[in-house]
Every structure is written in C-alpha cells, then in structure tokens.
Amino acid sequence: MVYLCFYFQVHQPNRLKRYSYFQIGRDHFYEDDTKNRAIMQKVAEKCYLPANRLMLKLAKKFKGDFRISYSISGTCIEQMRKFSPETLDSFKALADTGCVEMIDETYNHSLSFLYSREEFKRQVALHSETIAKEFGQKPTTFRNTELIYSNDVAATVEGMGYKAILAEGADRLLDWRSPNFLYQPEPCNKLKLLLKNYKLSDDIAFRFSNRSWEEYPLTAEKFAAWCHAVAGNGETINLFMDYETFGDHQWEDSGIFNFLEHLPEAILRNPEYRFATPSQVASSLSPVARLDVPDFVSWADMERDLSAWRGNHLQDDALEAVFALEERVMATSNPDLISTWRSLQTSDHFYYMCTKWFSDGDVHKYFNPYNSPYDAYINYQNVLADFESTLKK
C-alpha cells in the first residue's frame, strides 16, 4: 500500500500600513486594513472557494477515500471572519466531511521557536483552541511556520503530546534516502517525521503553467502514473503546498482545477494506492529509520534553510527588536498590546526585509508589497518604536 498525503498551508499575514516617522506617538494603529481586506477577498475568489467548492465535492464523490489536511494560521481564520466569513463556512464544511485533517502551527505564523520556547508553546496553544473552536477538532499533526525544522524543534513538539511532524525533504537533510518513507525524528520515541517529496509538490506548485518546462502540459494521468511508479520504492507520497497554488499562483485558465479535479481518479486506479491524512500516515506506517537533523531547514528557497528571513542585518535587528519586548509585554496582561506585539512577529514581514535577488528573488518581488527590503525595514522599526513607546506609557 502507498499513501497519499496531501497538505496545503493557509496563510495570509495582517499587513502594516505605510508608516512613517512622523506618525510615531501619534497613530497607534499599525495594520491595513483596506489592503488585508482587497487581498483577502482576492484571494477568496480565485482560490479559497472554487478550491474549496471542488475538494468538497471530491470528498462527496469518493466517500472516504480522498483526503487532504490543512493549517490555516490564527491571522487567516481572523481576516476571514472580518472579510470573508463565507469562507470561513466553507473550510467548516470541509472538516464537516471526516476526510480533511486540520493541522497545528504558531497562531501568527512567527518564527517565534528560534527565539522564546515559552511564547512558541503559547501560540500553538492558542492555534490549537481556535481550530477546535472553529473546526471541532484536537489537531495531533504539527507544522512549524514554513517547515521550520529541525532536531529541538521535533522535541519540543514531542514533549507537547503531538504525534507526527511535517517538514522538507531536502536533499542535504535525506543525503541517499526517499522522502517517501516515514521516519522518526532521531530526540524522539514516539513522534513521527513525515517528509516533503518536493520535486513532486513542486511540479503541481511551481512549474504547473510553465510552457517552457519539457512536461509542460502536465495531465493528471501524466502525475498519476509518476506517483505509480513509486511502488515498491516508497509507502507515503507527501505533495505539500500552499493552497494558493489553486487558482491563484496558478490561475484558473491554466487548468489546474481541471488537473486537480481528474487526479484522485487517475491515482486510485491502481488499487495498491489511497490518500491519506498525516496522522492516517503516521499511524499506518513505521518509521524506516531515525533522522538526525541538527541545523534548521525549511521549505524556503533553494537553500531550504532560513535565510529567507534571518539572511541580513535588517533581518536580524528586526526580529531581535521584537522578541527582546516579550518580558515587557506579557508583564502587561493586556490582550490587546499582547495580540499587537504578536501580530508583528509574523514571519512574513521579515520575508519582506531579505536581499536575496538571485535564483530565488522573482518568488520574493512577487510577494513584497515594499519598493525595497529597506523600505520594509524602516517602516517596521518605526511601527514597533511607536508600539515600545506605547507599552512605556
């Protein structure tokens, strides 16, 4: 038997709105919201609806037997509830199904385990409630921010009763071996490792549209019959993306909701394969080996590690900045200041700040509303010099 795990990350960030040094002790209202609406409700249109509108007819007309899992951040399920509640309803209607399994993370996506172990368990705690608050279910998978991984980041999670962990195949991180196995991570006794196979993931994600690419066009039978020729070589394929990949990255007149469509029938035609839920996974299968991965890794960039947000000095004086207000903060016991000081920790307004312009900085262009990383620095520091004042008075 081989699996199929398919897991899509849900994630928009509260964006900051252009602000100046002059606004400083005057404007304390840092997000915009205008943007944060427009985007959200894009977004929603081209991607969250129609994707989701087919996912749920998939999990109607396969009866059990297609199954997908998803995190959505604590900033996404906010901005839906603000702009786009029918969104919202329409992911609940999914968890309704018993096919899709709702994943953990940091509530604000932050990179907060590199720098406060106690803040990173109280996010997750704090994600974890929201989803059972608003999906009904106790999440047992965890996904750190962008596949953020590594050997304390497997044992902190361990130590937090989760049963399985996701993060990226990386080639330096798997040396000879196939991300499609399960592994345990090499700290743990019970905790279980599922890996990316992002050449797979990435030929769906990134190179769907692209008429250059000598596969171009890409038909399910075509992917179906890659994933078949994994038997024998392998018991669990991890497609991991972002689920914008459905209409958005990938736009709707390319086909990929007509790929998407098409695919569980073509995959299930051979009867040795079944799609899974990561916890359906890790429960199913034993670990082939234990996985030693003392230096982070991430689903970011070429290098897949965290130079994506910690590769520059405006990088690091940003998110020393922040994190050195945790004490101060959390003194406060006020959930306004405590939410505010969380929502700048995001890890995307760091992703803005990177200088990296090489074989990665069109992905980077694409996602950064700033002219320049320096203009995403400056307007950041002056946000949280106005937030530090803030927490003096």
Given for the second form:
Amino acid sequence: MVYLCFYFQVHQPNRLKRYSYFQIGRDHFYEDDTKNRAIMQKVAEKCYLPANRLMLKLAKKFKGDFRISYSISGTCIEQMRKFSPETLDSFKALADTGCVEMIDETYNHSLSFLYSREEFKRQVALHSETIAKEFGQKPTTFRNTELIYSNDVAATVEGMGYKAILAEGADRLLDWRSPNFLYQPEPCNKLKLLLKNYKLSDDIAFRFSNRSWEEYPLTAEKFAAWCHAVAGNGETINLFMDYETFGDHQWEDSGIFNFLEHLPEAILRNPEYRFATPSQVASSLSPVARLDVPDFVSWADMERDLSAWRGNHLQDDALEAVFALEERVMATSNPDLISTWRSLQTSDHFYYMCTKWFSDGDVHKYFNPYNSPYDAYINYQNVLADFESTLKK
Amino acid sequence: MKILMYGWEFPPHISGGLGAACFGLTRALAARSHEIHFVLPRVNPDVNDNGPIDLIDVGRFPAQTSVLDNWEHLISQLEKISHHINIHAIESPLSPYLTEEQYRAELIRLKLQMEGVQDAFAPTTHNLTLSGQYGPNLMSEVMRYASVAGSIALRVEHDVIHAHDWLTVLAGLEAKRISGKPLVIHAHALEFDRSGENVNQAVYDIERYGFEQADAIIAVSHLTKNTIVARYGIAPEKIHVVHNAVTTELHGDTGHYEKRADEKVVLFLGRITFQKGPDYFVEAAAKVLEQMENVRFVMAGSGDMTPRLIERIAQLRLGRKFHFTGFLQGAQVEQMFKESDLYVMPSVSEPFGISPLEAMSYDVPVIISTTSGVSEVLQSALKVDFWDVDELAQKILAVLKHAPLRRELVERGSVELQKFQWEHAAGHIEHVYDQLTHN
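Can I get the form predicted together with the partner chain as well, since the one above is the form predicted on its own?
Shown next: the complete complex, the earlier chain at its head.
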C-alpha cells in the first residue's frame, strides 16, 4: 500500500497600512483593512471557493477514498469571518465530510518558536481551540509556520501531545534517504515525521503552468504515473503546498482545476494506492528510521532555512523588538492588546524585509506590499513604536 | 536696478536650503524696488505654446494641497510686489543637489510617470508633459539648459546677472556673453562640500571657470570664501561674504500638535548624504540611548546613504527608537519642527546651514557642527566637531536633561534670530551690485 498525502497551507497575513512617523501616539489602528479585504475576497473568488467546491465534489464522489488535510492560520480564519464568511462555511462543509483533517499551527503563523516557547505554546493552544470551535475537530498533527522544523520543534510538539508533524524533505536533511517513508524525529518516541516530496509537490505548485518545462503540459495521468512509479520504493507520497496554488498561483486557465479533478481517479486506478491524511499515515505506517535535524529547515526559498525571515539586521531587529514586549503585553491581560501583538508577529511582516534580491528575491517581491525591504522595516517599526506607547497607559 | 537671476525653485515647490535662500533673497530684493527676472528649471505643468521658455506670473502658481495654507497668504503678499518679480520657467528636470545617477533616475521616473505609472508613495503634484528634448546625461542637460536659459538675456533688459551655484553658472556666463553685463556668482555650496575629496572634476571645472570669469562672487560664509580662495585660486578681494537668513513668516497655523509628554524627540532634517553627516547622528543616538530611555530620534529626508543607515540602525537594534520619515515638505516640516525637542545638524561640510535657524524659529534648541557657515555667526547654539560622536552624544544628553540649558538656548536664540533677516542680506548684495555697475 502506498499513501498519497495532500496537505494545503491556507494563510493570509494582516497586512499593515502605510503608517508614518506622525501617526505614532495618535493612531492605534495598524491594519490595511481595505487591502486585506480586497485580497481575501480576490483569493476567495479565484481559489478558496472554486477549490473547495471541487474538493467537496471529490470527497462526496469517492466517499472516503479521497482525503486531504489543511492548516488554516488563525489570522486567515479571522479574515474569512470578517470578509468572506461563505469561504469559512465552505471549509466547514469540507470538514464535515470526514475526509478532511485539520492541522494545528501557531495561531498567527508566527516565528514564536524561535523566540518564546511559552508564547509558541499559547498560540498553538489558541489555534487548537479555534479549529475545535469552527470545524469540530481536535487536531493531532502539527505543522509549524512555513514548515520550520528541527529536533527541538519535534521534542516540544511531542510534549504537547501531538502524534505527527510535517517538515520539508530537504536534501541536506534526508541525504541519501527518500522522503517517501515515515520517520521518527531523533529526540522522540511517539511523534511521527512526514516529509514533503518537494519534487512532486513543486511539479504541481511551481511548474504546472511553466511552458518551458519539458514536462509541460502536466496531465493527471502523467502525474499519477510518476506517483505509481514509487510503489516498491516508498510508502507515502507527501504533497505539501500552498492552497493558493489552485487558481491564484496557477490560474484557472492553466487547467489546474481540471488536473485536480481527474487526479484521484488516475491515482486510484492502481489498487495499491490510497489517499490518506497525515494522522492516518502516521498511525498506519511504522517509522523506517530516526532522523536527526539539529538545525532549522523550512520550505522557503532555495536555502530551505530561516534566511527568508532572519537573514539580515532589519529582520533581526524587528523580530527581537516585537518579542521583547512579551512580558509587558501579557502583564496587561488585555485581550485586544495581546491580539494586536500577536498579529504583529506574523512571519509575513519579516518576509517583506528580506534583502535576498537576486535568487528568491523575485518571489518575495511578488508577495510584497512594500516598495522595498527598507520601507517594510520603517513602517513596521513605526507601528511597533505606537503599539509600545499604548502599553504605557 | 534690473537683475537677471538664475536660481532654483519657487514657492510652493521648495525642497531645500538653496531654494529657500533664493526665494528669501529674491523677495527681499524686490521689496527694495529692484526688478528681478528669475529664471528657473522646472518640469512645467503649464506648458504654453510659446516655446521652451515660459513666462509665469506669480499669481498663477498652482496651490499644492500638502502645502500649508500660509503659502497662499505668502503668494498674495508676493502678488503685491509681483510687478518686481518675473519668473521664467524653463522646461528641464534639473534640480539642486543632482548627481549623474539621480539625473538618469529622474529621466526614467518622468518617462514612467508620463506613461501613467506612478510611485505609489510619491506625492503627485501635477500632470506633466515631457518634450523628450532633455539631455541624455547630466552634463549635456546642464549645457542645454545654459544655452536656453542664457538666451533670455536677449529678451530681458537687465543691469546685472546673478547665478546661484554651479548648475546655473554656465547659464550666467552665456547671459554675460550676450549682454556684456556684470556677472555675480553666488556660492551656496561647493563641490568639496558635496563630495569631500572625491570631487567630480567636471563640476569643479565649471565652478572654477565661473569664479574666474565672474565679476564678483558672493559666499554664504567665511568658511566658503576661504575654500574658494584656497581650492580655486580666486583672489579674496573679489569674494564678498553675505550670510544667509531665515524666513520666519512662513509659519502657518497648522493646528496644535501635542508633544508626546513623556518622550523627547531629537531631529535630523536634511539630505541623507555624506555632506550632512547623518552617520554621526546615528552613532550619537546609539550612545544617548544607552543612557536614556524616553527619547526618540527622527531622521527626516532622503538621500543615497539611507539604506546603509537603516541597516546600521537595525544592526544596533534601535529600530524601535529611531525613525526614518522620508522626504518631508510643507506642513510636514513644520509639524516635525514643532514636535522636536532638539535639532542636530552634524554636517561634515555646511557652507551655511539655514535649517538650524528654522528650527530655532520654532523654539527648538540646536546643536550644530563647527564646520558650518552658520556657526561663524550663531551664538545661541551648542557646537561640536562633527566627528566627535562622544561629545555630540554628551551634548544631546545635556540639552534633554537640563531644562535651564534648554530655556537659555531658546530664549537667547529667539532674540538672536532677529539679526538673520533677508533684508540685511539684500542690502549687502545691493552694495555689491552698485560697485559693479558704477565701475
């Protein structure tokens, strides 16, 4: 038996408005609601709603033979609630099919693990409560922000009671090993580790509509054949990607929805193959080996490390500054202040400050609401200065 | 007397000290019943059909929304004396402080703007037309401008020609060639001020040729005069020192800004370039913040050193306490001064430096570098060698912590400010004109 394990990241940050020095101490609302609404509604229309409709159709058609999983950040859930309730309803409908697993992460898609274990645990707990409330599930699989992972992350997450964790199947982590097996993190005895098959995942997420790719166009049959070739040399194919792949990163006219619609049938044509969620994979398979990952890996950029968020002084300063406020923020016990502080922790704010211009810089630029990383830094620090001033009162 | 003046900027579009000085001086000369033909480059919003030279009447300048209301008052004042000032705008993207790279960037920006692409954060002032006639590089544009601007001498009656800084020197020389009238070159900044020892030889050559050919030179300080003598080999007798002044009545009533009670604000306002010493301000800020918590530093302006300084601030982990506002204009400048508790001008090289006087006019105490022209004449300021970061930090702390010192600087400063009047400067310059025209 070989499992095909789909996991989709669903996330939108609370983008900050243009916040000048002169607003410090006078304007305590930081978010660009107009832009956040516009982007949420655009992505809902292009991706979330049509993709969810299709997933629901497939789940009903294959009755348990088609399974997928999502991690939806807390900020994204809040935005759906505010700007696109029908999107949230469509995710609920998916969760109700019993074929969809909801995965936990930090509520604000933050880098809290790197700065405060306490805050990390609080945000994960908050996310877990939110998932229970919205979707009636108690997640047992964990996925850290942008697949940031290490032995430490695994040990902490095991201590919090999770049964499975997801990570990038980066070459430097796997060496000669294959991502198509279940592993156990070095410091753990219970927690199972699922690794992303980045080759097959990126065929869909990044290369699908690339006309200069030698495999273009990618059909469901062709992709299924590649998956089927794994049989005998693997037990699970973990396809992890941004959900926005469907309809937003890869536009509808690329045929991405059509591809997805025909994929289950093509995969299931081989009776050895089954779709499974991460927790099903973790409980069905036995780990083939322990994996020692002392240094952080992530799924970002060519480097697959933390350099997208912690690669320069701007990012380090901003990150240290926001986490330095932890004690004072928590001491207020004011839910609004705590929630604002958490929103300022979202990893995207620091991603915008990245100065790796020439390799992955273009990707950063595509997702960047600022003209330059300097603008991002200045704006963020202005906001943070005002936020800090509200703590004094 | 009829003066043909080659200058920069005119209200409401003023971006720096040079523009402010030209304007203050022009107005004061007009008030003394001199007739001025003021020629300036601009990417012209009101292109008429009368060719590249456009005669603009002062009252027709478009009001800009971001500019304080008081400008309107000012313009109306100007209208009263407008029969003394004729403005000749010449289509050109030249502006003060322009470098070769910036000139090219400006050409590209204009092109994009013309095609409808706009920088999301840039203030949009007007729709413009681009004739495509501009020089492909800075020097060719300076030459082209000189030829067009200089030819105004053919059409306009004048007794004396007055050119401000190197970019207009060639235009002044061309006018002199045409009319044979005496030429005064007004030195606000020299290539050595802008670039240290890494001078642009072409710029230096134009400056030196201009100084040699000019009938008289006005320097904004003894510091500048000495540099002209030492570096350009000009006879000291030909150089007259006329200190700048400050136009205080620009202050509008732009509302009351409540200062943040528990926090002091220290301001740097100027171009973020080598000449202005912004890096010393950053290092001093770091030292002050080691000693004091409730203080915020603001760097207002733009320039080629900005990215480097932002990175330095981040490296020092001071982003929470040190803010970059970008380029400010009009009402924002006023607000910035009003919110500040201390103004610092740590210039490496400052021929004069009007901005400390502006700060003082808002009752803000100032620290200035000893290598500034204004330091020759200003008493009620703390002075420091720009490179002495420890001393600068120590003086910042002293002003912030000792209210009596602050009070003393502000009270004496407001009295002393009375002596920096453009009328005095205009009188002095009038005297220079007289000598030239009576010979």
